[in-house]
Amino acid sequence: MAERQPVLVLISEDPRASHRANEAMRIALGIVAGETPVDIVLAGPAVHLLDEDTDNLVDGDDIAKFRAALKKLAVPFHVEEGAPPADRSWNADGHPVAPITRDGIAALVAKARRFLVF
């Protein structure tokens, strides 16, 4: 059986200002639940999806719930290099993250079967 190509979910929306970042993460969780491999990339302000304090995020309660479910499923976030804030409280839950360059993001695009871009 051939290796299954992942679905790439690229999130660049700012969860402090838009519902779209949360919606993208919710959709990624749904795809993972269907046993399809998913690569999730947080670019630019989307890295705030991993902020400790979710009170400042649109849909903060849902974000905490969805990212906890993704952590439980051991789905890492690929985080654009240079985008995470220097604040020590960022990613306080210890969600698995993998730094990725723009070239790395391009490589994920090249190997993906489908794309969701928010």
Given for the second form:
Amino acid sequence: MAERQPVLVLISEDPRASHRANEAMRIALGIVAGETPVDIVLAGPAVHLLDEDTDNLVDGDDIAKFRAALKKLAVPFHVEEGAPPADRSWNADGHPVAPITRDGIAALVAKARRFLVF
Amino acid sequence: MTLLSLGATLGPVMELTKRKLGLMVSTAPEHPNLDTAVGLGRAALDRGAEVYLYLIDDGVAGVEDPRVQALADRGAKLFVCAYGCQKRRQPLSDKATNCGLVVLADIVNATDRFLALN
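The block above covers the form predicted on its own; next, return the form predicted in complex with its partner chain.
To see the whole picture, the full complex is given below, headed by that same chain.
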């Protein structure tokens, strides 16, 4: 039986400025909960979804809750290379992350079945 | 007089019969995305497809929009994110199925085409 193709959730909204980054992560969590494989990519400022201090993020309490649920489910984030801040407090919770290049994102797009782009 | 006598063929008309189109809209009703979704839904219904429209995030405000209800009156299945309504203190509507993300995951998985308008 062929491997199930994943849903790709690509988030590039800035959670410091818009609630939509959190909403995209919540939707990704919902689809994972439906037992569909999901690839989550954080591009550009969306990497701030992994900031230690969520007080500066829109819907920060929800972000902490949803990303903790994704961590519990061992769902990694693909993080665009060069996007994470140098601040060592970034991803203080140790969420599994994998750096990814633009070409790598394109490769994920090529193997995905559905796309949610925020 | 039949369509066939006018040179029309049933092929293109029947092409989408029984096929399923999933649409997700996360933007407010004023955004052109809703017009796009309604137009696509209408065209799909014209051609015999089943249409599933899921309103989420700012899109929940469009649940009773006449354009959306006209689509539902024609047979489109309409779903609205209950969490999004609750967060916006928007009363639940009896003109749509109020539901959670597992339903969205089902739509993502079960439709022949799925389009997310963010």
